[in-house]
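Just one chain follows, in the form predicted alone, and it is written as structure tokens.
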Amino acid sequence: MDLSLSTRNVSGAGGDRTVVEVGGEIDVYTAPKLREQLVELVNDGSYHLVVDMEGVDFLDSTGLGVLVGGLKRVRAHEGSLRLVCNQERILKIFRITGLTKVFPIHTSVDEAVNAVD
């Protein structure tokens, strides 16, 4: 399975956000593509990101590492990285690893975009 990525800019109550819509599998083979996208966005001045993971079928430790790295990058610019996910099998990974305490996880893009930092 491959990884699909698309981005769009959205304004909400929380301010301007860049939404990264991710689909497919985030694993050792595809995670570098997501990493490159996040790095490029931060380098271009997008410091408030929403990663929409509703289309993600699989997430491994490499993918988690990419998300944590993205969070560190945006925080270095006083930004934020919010996740959108309501798939139990993916949420379970965040709970088991304790990352639910690190990432704000929302059930919809609208909820994430309108959350105030």
Second form
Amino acid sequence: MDLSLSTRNVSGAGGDRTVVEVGGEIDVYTAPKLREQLVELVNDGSYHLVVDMEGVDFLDSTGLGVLVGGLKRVRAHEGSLRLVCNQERILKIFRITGLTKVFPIHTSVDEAVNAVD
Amino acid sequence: MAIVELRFSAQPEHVRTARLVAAAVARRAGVDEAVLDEVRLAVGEACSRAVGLHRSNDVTTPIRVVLTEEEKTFSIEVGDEVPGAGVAAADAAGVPGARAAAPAEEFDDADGEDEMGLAVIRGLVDDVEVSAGEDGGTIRMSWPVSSADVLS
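Could I see the form predicted in complex with its partner chain next, after the form predicted alone?
Every component of the complex follows; first up is the chain already shown.
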């Protein structure tokens, strides 16, 4: 399965948020598409991102690298990058790499959109 | 002992094929269903790393994946043909989590993916060997297979 991406703007408790809905497999082949999407959003001035991973079937370290790269970019603009994920198989990858300490991980898009630091 | 061997050109799109084949063979070998996700991820990480090494070193030969089914274990060997590449890998693999402990600012999109991939493999697989030689490096991983008879 290939990667699917869609974005929408949502108004949350802390201000405007851009939700990036990701579906399919994020691996060494598809991760560059996600990277392009995140770079484009930041270049267009969207600094508060919520990446919805509920439709993701597979994630590897290449995908983690892209998310970390995205986080770095939004932080340069005092932005935020929050993840939405409830799938144990995906959460496990964040845990074994210690990235649960780096990313705020939420159980729903609603919760992530309304989260305030 | 039965084997399945796969060779593919160092192109990112073929890594998924390697994952699918490895998971299918592992399932048939009797690897626990709950562990198949780990097999899929680990072989994907090893292949992604090999693809990256071949491409960055302009090595045009294929990546080799050997899936071996033995009585009590199922093992996967992923071999690259980049001389000495595994040396740094073996060092990195000796300190799993080192990359994960680094602050996020030290990561970048491309930098450190190699080490992060190895950290993931180390975190997932109990039995891993990373070796390097004149002809290239090898990552060998193995999992136990269930004692129940496997239908053939």
